[in-house]
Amino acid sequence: MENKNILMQADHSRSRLMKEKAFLWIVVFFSVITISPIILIIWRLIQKGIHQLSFSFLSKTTPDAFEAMTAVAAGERIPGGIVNGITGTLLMVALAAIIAIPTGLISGIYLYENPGKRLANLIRNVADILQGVPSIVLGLISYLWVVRYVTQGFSALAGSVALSIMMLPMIVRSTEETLKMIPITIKEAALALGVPYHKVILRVLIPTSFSGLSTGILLGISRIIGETAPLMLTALGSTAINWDITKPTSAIPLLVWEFYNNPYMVDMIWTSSLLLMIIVLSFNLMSKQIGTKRK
């Protein structure tokens, strides 16, 4: 009997680790389905971009439709770049960023002290919304507000505005949670030191949630800086290095745009997009490494 009973565990014992070896092989097999569309867009992107990128291409501004077709037909490295996108992403983002990081961190502060109010709940329930808003929306949005009665056309201010409604929904979200993730005995004995109450936020509260904060921020930042639709509305583009902010203004997703609209500029189109992914794929991973350092 005590035989048979050991016989009965150790088929079990078999039984369930085939059955653990055959679900660890379907995840493993659902994982390579799921990760290999996204290295083959890396592949693709090295293998047709690597090639165009060079020094001009970070620092010239974009070549015209003749240029491109003359060195097409000559086989030859399309002359120029796209630093007039550059200059104008970096224009835009900074912008945003000046707009949304104050006002996302005040209001998710806001949320964070008064959880029950009826205007922390409008607050809380129009971010939502704002997050899934279509970008193209945003923009339309930006071109009423902005481009018809502020600078009465179009330009980089306009652009960063719709940028910045796009970035403020994470920022005020990701700084209520992480302020949630303090614990209250923090604040309890600042306020208990006598400490102000402004001085608890500024000096206790943020310091503490610094990493948390800024990896909201680099995420906000990661999901405007590869946006075109709301772009094509308000900023327009231009061929030149523009730093006025009343004035029109490139972005390498726009000028991908354009791009994608002339034939012979079909290089120019993998380059900027290999390099889009670059600058995005480094603000992810410096969000992630800061959010590690906060673990």
Contents of the next structure:
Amino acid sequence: MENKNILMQADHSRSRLMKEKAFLWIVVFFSVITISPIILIIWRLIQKGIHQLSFSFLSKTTPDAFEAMTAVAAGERIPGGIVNGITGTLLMVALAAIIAIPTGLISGIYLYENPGKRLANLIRNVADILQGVPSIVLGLISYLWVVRYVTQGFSALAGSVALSIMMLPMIVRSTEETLKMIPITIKEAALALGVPYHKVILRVLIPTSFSGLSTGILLGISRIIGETAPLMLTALGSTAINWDITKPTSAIPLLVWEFYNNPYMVDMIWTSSLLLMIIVLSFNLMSKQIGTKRK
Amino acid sequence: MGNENIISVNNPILSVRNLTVAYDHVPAVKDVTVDFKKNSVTAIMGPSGCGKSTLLRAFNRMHELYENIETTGTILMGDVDIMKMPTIKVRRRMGMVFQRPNPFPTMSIYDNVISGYKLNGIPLKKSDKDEIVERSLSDVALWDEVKDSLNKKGTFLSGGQQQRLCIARALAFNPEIILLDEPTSALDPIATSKIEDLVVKLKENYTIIMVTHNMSQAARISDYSLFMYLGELVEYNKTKIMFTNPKDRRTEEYLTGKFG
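To test you: the structure above is the form predicted on its own. What is the structure of the form predicted in complex with the partner chain?
Next comes the full complex, and the chain you just saw is listed first.
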């Protein structure tokens, strides 16, 4: 009787081991499927884009169609680079961040401090809806507001406004969520020392949640860097370096789109995309790094 | 006073008169009238939900952080009604220590001690800062343990050390009264006994009012005890008298462990 029992147990555990192994392989299989696109993308971009990557690619403006055509016909490397796109992206993303970060932080703090209030619920819902608005629609709105009435023409400012609206809800929600994670006792400690309310927020809550807040901001930035659609209707593009926010401006994703439309510049798509990818990835990694430091 | 189970004390530092605190119209503290004696330790006892924490928080008006509260009555400190003072001033005159140690996680041990000055933007000379830090940490018997690591984060310390750091932070501001809200409930027995010794020592220079759910702790370290039940102040007396000869049946039942 006892022997039989032991045998049964052994059988049982063998089939259980098999199941466990099978399950492990299924998990590994699907995990590989999940991560393979990113690896394939990066590999492909490096493979096709690396030969165009050079100092002039990062320091010269886009070539005109004729230059590109002659180079392609002669079988040479396409001259010029995308520095107008790099500076344009820098300008517009910086301006969008200047608009969105203070607004988002303040709204997020308001949501955290007044969780049950009507206005807070309204802001929270609007932020959620805003997050779902297609980016091309935001471009259209910015076109109506800024391009037509403020700068009276395509401009970096119009692009930044569209991008800042995209970024805003992310910052609002991440600020609220980050602040919620601070134990209430820290706030009480400051208030019990007679610290005025605004200083509790500025000098205790914000420093305490600094890493969380910057994670949210960096993710927001990496989200808007690659946006193309809203910029087509607002910043339009430019073949020269432009630092004037009231003038049309280029951006890396806009250039990718322009290169796609020009059969002689197709080769430059890959290098531009590779660069864009590197920038976005490094922002993502930076935010991850800051996020793990906190723990 | 109407209730003969509540004694009056000479030379009170804090006089509470007809204090009622209600959350959403439900009173948590009902018509409490009591005096606290200077340079003594007073323990506020009672079962959970009796309003003892609310009473303590009303003294430095921390209870106002909650929404929908109504407060009536007066709390006199000397001859000023703290209910009419700006909360910032009230809180600077009374230090508070909470259940769980809560040093500021972004600040060093040194900065935590002088955080009251830093956060309020009160400028101090470096020598004054050093002196306040050393004095406050010595007062809580933490100086020798941390004097070589003042630049480490406050959260780097053990739980008991953190709690003493929080007491030092309250002392640094030179308060008249120190309010302790179950300061040892999150600590182990050794850390607890250190805090208890400290409380007894601190009453030389400060007045201490502490909430505790630990009766033996109240018996060990308090001079006066206050028993609350369902928001009412049931009995207030010298601790020795209350523990040996409680006047009210409810106090007796609580002290003998019949409920709580």
